[in-house]
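Take a look at this single chain in structure tokens; it is the form predicted alone.
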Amino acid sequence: MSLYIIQGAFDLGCMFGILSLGVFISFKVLNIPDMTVDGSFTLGAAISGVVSLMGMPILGIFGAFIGGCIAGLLCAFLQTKLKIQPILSGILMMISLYSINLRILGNSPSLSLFGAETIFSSLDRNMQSLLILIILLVIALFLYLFLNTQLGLSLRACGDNEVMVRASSINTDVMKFIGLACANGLVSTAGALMAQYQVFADSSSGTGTLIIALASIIIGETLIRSFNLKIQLISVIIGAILYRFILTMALQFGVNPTDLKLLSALLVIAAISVPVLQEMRQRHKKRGAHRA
């Protein structure tokens, strides 16, 4: 692989890292399988693209974050107030956001940012990579600090044992509102950065983003096992970058781009299976030792 391809894979891996940190909040912290992310990723790309065409790319990033937060709040409303199951509420939001995203894109499946000002326009390739890395690290730092505050600890406790948290007079509904808003806000931010980086926003760009994030989280956990929050966040970032490099290498070896979603699913299955296979191997060794 050329240096250009490696650098491109690193950049995309860092943006996947922001996406994965968002899913980490919903999937690992709150223990909620939130399907909204497939729609909120595209929502961020659409908002960022439209605002960038107006000459305000930085505002587009912040607008995308706010848009994602609103999507997360609506999903939490469906779960907590209307008592809709988490998976179903996420699917409903994902379907709704598809139409909303098309509206934002002007009823067009894609939006070109060619010639428009983006946060990467005036930077060379190395500075672009540095900027993406800095944004990722700042987000990870803020997330770490937030999850160690009193509010953040309550959020983590809600995901661990919701019944116990309610008994401690903590409003679990509020925790879900905050958690899902933050999660989808980060996912939308990743979509916004991706749109400005690739110079286009596409209505189908969010398809499979949940699988991408889960693959990154699980790969990171498989390589680095720890209950320490700081290490967990680092593992998510490493997993995202490694995941992108795996896909890039697969493309270099001639894998059809249309098969990447299948490869992503296989990577998730393989990563999940590793601990199970290790446990089975240990049991087999113990049985062999007892027979001997």
Second form
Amino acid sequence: MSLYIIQGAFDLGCMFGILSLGVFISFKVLNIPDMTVDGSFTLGAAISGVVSLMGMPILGIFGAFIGGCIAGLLCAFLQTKLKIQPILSGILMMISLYSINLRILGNSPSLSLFGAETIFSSLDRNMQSLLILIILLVIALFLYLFLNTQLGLSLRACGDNEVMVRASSINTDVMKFIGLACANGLVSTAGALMAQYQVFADSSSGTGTLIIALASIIIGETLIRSFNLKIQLISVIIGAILYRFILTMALQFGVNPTDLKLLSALLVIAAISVPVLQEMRQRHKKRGAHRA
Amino acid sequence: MLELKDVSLIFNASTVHEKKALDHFSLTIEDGDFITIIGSNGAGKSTLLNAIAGTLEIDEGSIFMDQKDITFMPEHKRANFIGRLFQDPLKGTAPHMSVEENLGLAFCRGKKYNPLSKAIRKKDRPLFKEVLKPLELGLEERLNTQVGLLSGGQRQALTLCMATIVTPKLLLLDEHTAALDAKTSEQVMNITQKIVETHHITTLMITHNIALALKYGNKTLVMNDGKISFMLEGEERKKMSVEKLIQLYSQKTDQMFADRALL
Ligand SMILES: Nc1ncnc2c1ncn2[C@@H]1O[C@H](COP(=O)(O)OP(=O)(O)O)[C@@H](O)[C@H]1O
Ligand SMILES: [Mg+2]
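Swap state to the form predicted together with the partner chain from the form predicted alone:
Entire complex below, previous chain first.
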């Protein structure tokens, strides 16, 4: 594997890291299976692409964050006020965003940023990697600080035990609005960076990102198991980078790029089923011993 | 301090499963009352507490707290002045957070903190230790332990601390020792008594143990079929025994107490 490829994998891994931190908020902190992700990732890419073409790449990133937050708020609205099941709310958001994203992209499935100014265009290759890493670390730090505030603690408790939270004078609906906004804001930011990094945005760039994030979180969890929040966040980031390296390696070994999503799904299935299978085996053993 | 006026709560209204869980229920609770509540299964005891806490919206009547109408106040707002414990020790605490974080969360109840201020401040720790110490469970030395790793009794005791760390106007206990073994149950009951007395908290406690219902508190409310069957207080209550109470109950309701209630 050449250094060039390794560096590319690292960059993408860091962007997966931002994506995974977002999904960590919805799936792990709030305990809500939010399917909006695929749509809000593309939303970020689309906003970032269009605004970059206007010559304002940094604004593009912030705009993408805001856009993602709004998508999260709408999803929370469906869940809390209209009482639509979380999974269905997410799917509805994802579908709606598909059309919206196409509109933002000017009704064409893809948008080339070739020649446009991006946050990376004036940097050399190493500085590009450094910039992505710094953005990731700053986001992780802010997230850590946020989750340790009064509000952050309430958010975590809301995902851990909603009954208790309602009995302790916290409005759980508000928590869901805030949490899903943050989650999708980060996912969208990852999409925005990715578009500028790859110099194009397309309407399907978000497809499968939820699985990427879940795989990253699970890999991280398997390697480093802790209930300490700081370590959990670090493990998500490490999981994301490692996961990207696994994909890059698979590609190097000649796996067809279109098969990567299947590979990711299999990885998630494997990671989730291993503990279940282990438990089954143990129960089997116990029964065997009982009979003997 | 708390007044329920002609409160009715109906489950599955206008279906074959219609059930009047509270039937024109009226009750006035005085400041400092510690009322124990007994009654057969399905008498509407839990429903009564759910109605007071705002978990369930009532269909008729009104609820006043210190002369203020709270009938339509949402649950999380009432939680500013109502502390609650459930039978299931898992319900009252967040298992994936530490003892300290759980207390920190309870500590901000009813206070107007900047939501972006640090949740656990160093200066709060001595207070956390102070409230945990009387439990005599050694939890004050385990502030950073994950709550999911504690036993049921420890979790219930912690929940009690959380419900009272900011002194509530009203404490609602729904068979909060029923899921614990006899010894732990007694321990938690003693802690409850201690906390309620120290802070003079007005308390409603459901129990299926008649002896406990007579031993603790200053009044005993006996419920049947969504209504008050009778209320014991003063001399009458002091002279009451478990046997006499059961007799009185079957006289008033033409029903026998279920076996469970005799335990
Ligand atoms: N969520 C519900 N839906 C329908 N019926 C309910 C519900 N909760 C309680 N009930 C019914 O209301 C009555 C009172 O229940 P409850 O207050 O839980 O009794 P208990 O005195 O044993 O605590 C029971 O007949 C019960 O079946
Ligand atoms: Mg009950």
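Numbering follows the first chain given and starts at 1. The term rigid core refers to the most C-alpha atoms you can superpose between the two forms while keeping them within 1.5 Å. Since this is a predicted model, take the numbers as computed values, not measurements.
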Per-residue C-alpha deviation between these two forms [Leu277; rigid core superposition; Å]: 4.8
